[in-house]
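Presented below, as structure tokens, is a lone chain in the form predicted alone.
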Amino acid sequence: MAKAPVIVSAIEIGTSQINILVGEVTGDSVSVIGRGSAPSGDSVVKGEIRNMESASKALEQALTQADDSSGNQLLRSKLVTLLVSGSGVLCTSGIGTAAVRNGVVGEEEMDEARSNAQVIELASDWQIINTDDIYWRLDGRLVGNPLNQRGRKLEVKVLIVQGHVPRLDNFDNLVKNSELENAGLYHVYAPICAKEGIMTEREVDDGALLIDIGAGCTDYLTAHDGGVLEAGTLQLGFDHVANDLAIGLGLTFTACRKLFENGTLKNAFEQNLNSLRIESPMGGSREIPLCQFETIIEARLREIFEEVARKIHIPGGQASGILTGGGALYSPALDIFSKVFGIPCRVGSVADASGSLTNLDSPRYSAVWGALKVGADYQRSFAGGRDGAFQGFIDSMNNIWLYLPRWIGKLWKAFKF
């Protein structure tokens, strides 16, 4: 007999945005059946919260509307993943080997290798998150995937990323206090979500920059020979070009921002205007050039792309450019982005998403569908335990627990005295 869909989720708490997907693991799949967003209102600063109570707020905002479109089975997730960034999270790699006890490859051996490389002296504030292979060696040699090769030496190079513990608590402790405090939760470096959500194997393979602007940070990630190599993150986002634009033609920060958006601006360009009219803080309005706009926001843009190129080095000779985010909304980010690097680049967004809820195609769930693909994964490295009609009878039981507070709640709200 199959064994039932697994109920897993993913939360994307970003400065601008919140974003919620509820997803349905079946077997080697894992389709989107539930979508939540809400503004953050201010309430996280490049991936930092600064405001628990305005921030829960939005969040359980985002919830109900994932539940809702759900079909209320957001709090029959079994796991959580809750992408992080931002000042709290450092990237570092270590080396592990391993002997070939029996002259072949196993997954022994590999496990082990990985666990070794991550034997490094962490601050008592940090933990480690996340890994991710960079390469492996074989007697010395580069191989892709030693699995059954032959050899007597095994050797990993590991990503290693690692959380500061009191940012991550604030974040965890947000998200228990929302009703979903009986999921397994389990962070994702955004950058990995984004890699895992829309680059191709081809890319990982031949070699490929990730560039995910959002408003509060820029995250990066690079990938050659099917592992990543580099990964990181600027406090620098498109928040900081809004602010460039509100002191440079003298408009106020937040309708800058609603320039972005609202496509405002992404519509002026791909229409070719010359020019806005811009509601004036004054008072009135007045007409400002398109030109001004784009030699404000290309000066900045140009500095977050020259930055990451500073931090990392082009893999391969056949490497790729992929934009995503929020940022890449802005049609001629694209183009600056391959003349700072010199290679080609596209818009990268979902593609492969299956269920009732298809229509991710924006940049800016590209980390969130990512985070929603790991958590498959997870749920199906974790999966084990008790199956049949027992366990659905526990399940079901589970659901009425869950749900009886959102019904008396509702159903209080209803009456009128």
Given for the second form:
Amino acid sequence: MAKAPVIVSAIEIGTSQINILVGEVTGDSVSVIGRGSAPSGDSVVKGEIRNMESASKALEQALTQADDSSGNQLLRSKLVTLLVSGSGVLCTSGIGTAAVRNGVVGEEEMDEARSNAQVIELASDWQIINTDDIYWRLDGRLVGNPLNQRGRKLEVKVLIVQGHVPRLDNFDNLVKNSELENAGLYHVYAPICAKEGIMTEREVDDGALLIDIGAGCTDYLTAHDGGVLEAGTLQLGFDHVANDLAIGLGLTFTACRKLFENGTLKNAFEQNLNSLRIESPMGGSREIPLCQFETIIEARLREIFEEVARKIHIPGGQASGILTGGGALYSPALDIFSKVFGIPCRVGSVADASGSLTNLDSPRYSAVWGALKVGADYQRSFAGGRDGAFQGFIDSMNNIWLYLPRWIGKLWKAFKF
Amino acid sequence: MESIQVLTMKKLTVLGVGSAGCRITGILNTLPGAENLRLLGFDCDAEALKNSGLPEENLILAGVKWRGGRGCGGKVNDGKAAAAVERETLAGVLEGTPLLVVIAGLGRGFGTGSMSVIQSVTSKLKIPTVFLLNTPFLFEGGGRTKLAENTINCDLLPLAGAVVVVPNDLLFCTLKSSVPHEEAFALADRVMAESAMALAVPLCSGNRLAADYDTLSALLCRQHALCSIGHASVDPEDPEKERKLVENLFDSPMLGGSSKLKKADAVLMILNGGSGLSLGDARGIFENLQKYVSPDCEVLIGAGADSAWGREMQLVVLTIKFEKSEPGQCAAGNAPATRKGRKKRAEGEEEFQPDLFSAQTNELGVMEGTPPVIVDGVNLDVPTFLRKNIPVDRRN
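Following the display of the form predicted alone, present the structure of the form predicted in complex with the partner chain.
Once more the chain from above appears, this time first in line as the rest of the complex follows.
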């Protein structure tokens, strides 16, 4: 019996949209085989779940879409990577050391140094969800990878992502109450996912600042010399921009949000229009000078970027910027980014996706694509194991039990009077 | 040394805003020493700009594409929108200015509407700015006075450095009611121009005593104060110069008489003279003036000697009377901007705590009811353009 491919999926429960990707892990790569999305409605605010019931409905809708597009492979997911962000996540760092016992650094010493670095004072209800090496020092000198190098004292600085357990539980419960109840759950901090999704190795080495502007939150991350230096989240996003426009121009919030979502504003700026005609739902229309939009948007975006600038240091002399997330669809944001940080900037979108569904070129999918890659890596590293043929048989049997109730349901619906 | 001084003074900019501001700046242009200043006119009315008599290259016609140089017909919102269009132009013109004096008459169209734009441009460029403002006569109606007060309280006081508000009604203190209407206005404009000149130059070029821009800013920022300005000059060789200077000062039409000095919470006195100005002169004149101020009054004095003054000794007195009302009080819907760390000076009042949210609860939109995003005590859910006083015409 042929070995059944391992299925992993990634879920992003965002403020404006829930995105799901289903991937098939083969060897060292992951192929996208399914995708689903649904508007979050009012269920998520500033990256946090506000209404479990409506969030659950939106998730179900997105899951059904993903399952259908993947040919009913979603429920076979061994692992679900769940993106987390918002005020329930905190990024810190720790330094750990280990003595090199045999004079040559081994995996054991590296693990010991890492685990010492993670000994930090955790507030109650908080737990460490991700760690990443920032740099290694061997006898005081910086080294890329200390493995098998000679030395006496090994030191590592580790990025530690902490999550607020009750808020993480909200996300977990949503997934566990869905059809993915049997899959393993793995939390990953959203900016780390975005980095995995769109940053090139060269950018990570030379130094880069990544900003992912979503509807409710803005995630940021700096990387240099192959590792993540800083990361964080501001609870400010494009909903703030839309809200500012709504208040400033006397429009509805929904109308303003749509101007970004359907690219109306972006197109108007690219075509150098003088004004924008806004149709009122009550009939009639208003002609609003484009400079009014520009003034309000620039003020807010500049402020968001300046807030990020206050919290980070641009690494390296050749650093570049990457703007991603739904906010990157608004092209004038790139100029503001470059002006605030003084570095060149590009739009970060998925470039290396493979599989039956590869049209993920919107910057909206950067983080969820990164999460799928992280999940695939995690699956390969920690959850692999059993014999292929035997595993294939078990998976096939599991599939029957997973899908049997659904098939019966569909049959029942088909013959129902 | 003298050439260095002149160079410094050349950069000092006076911006006349609106028809009244341009008119006053035009008069300033005719005063001796004006060649050392950069005088600019800023209005959306092409006719008013032209009538100011300022050189054409120093005129900034606002919103010309939109208003066509027609003026804004007294509509503050139109004035604000026209000024907002010229933010970039204004920033380009003002960049590098060591001190800016903005002169405007409040209560109508462009002068009132453009204040928040000018304030935001100058604060962005970090230009020390003194706003020298006229408020309308009471007989012009409560509406105009209210507009002027709202502009001062909401647009300027929370963020601007120094706001000197001189009510036009001060003219009634010294002028007889039989003085023709036109003459009274012309006199008021002239006094404002002379005061601006006398006040601005020493504030920028520095002086030997305490009164400088920072002192004035520390005194006036965040506090609603009514000011009056007196200006007098004498021949330094006159043996009775001390007495004559004080007498001339009290005759100055925008000072409001000696009673203004007595009632003032703070007084700024600046004495300017030629290189022959002696310590004894300054001492004598200031001691003479001290007799007219109350013992509780905060007195700031400044003296500057420069050969540019030649054979003239000039005294400028700014009286400041703080109002009891809370700074930042605005009409409904006009959210005040705030600045941290400023304290009230008036006796018995507690330190001012910026109340960021009370006036802004209606300005949160869909963010209302969500956990607020507070950074350094500022609620970032409130639209940025509101907090930073960036003008937006909501009526389009």
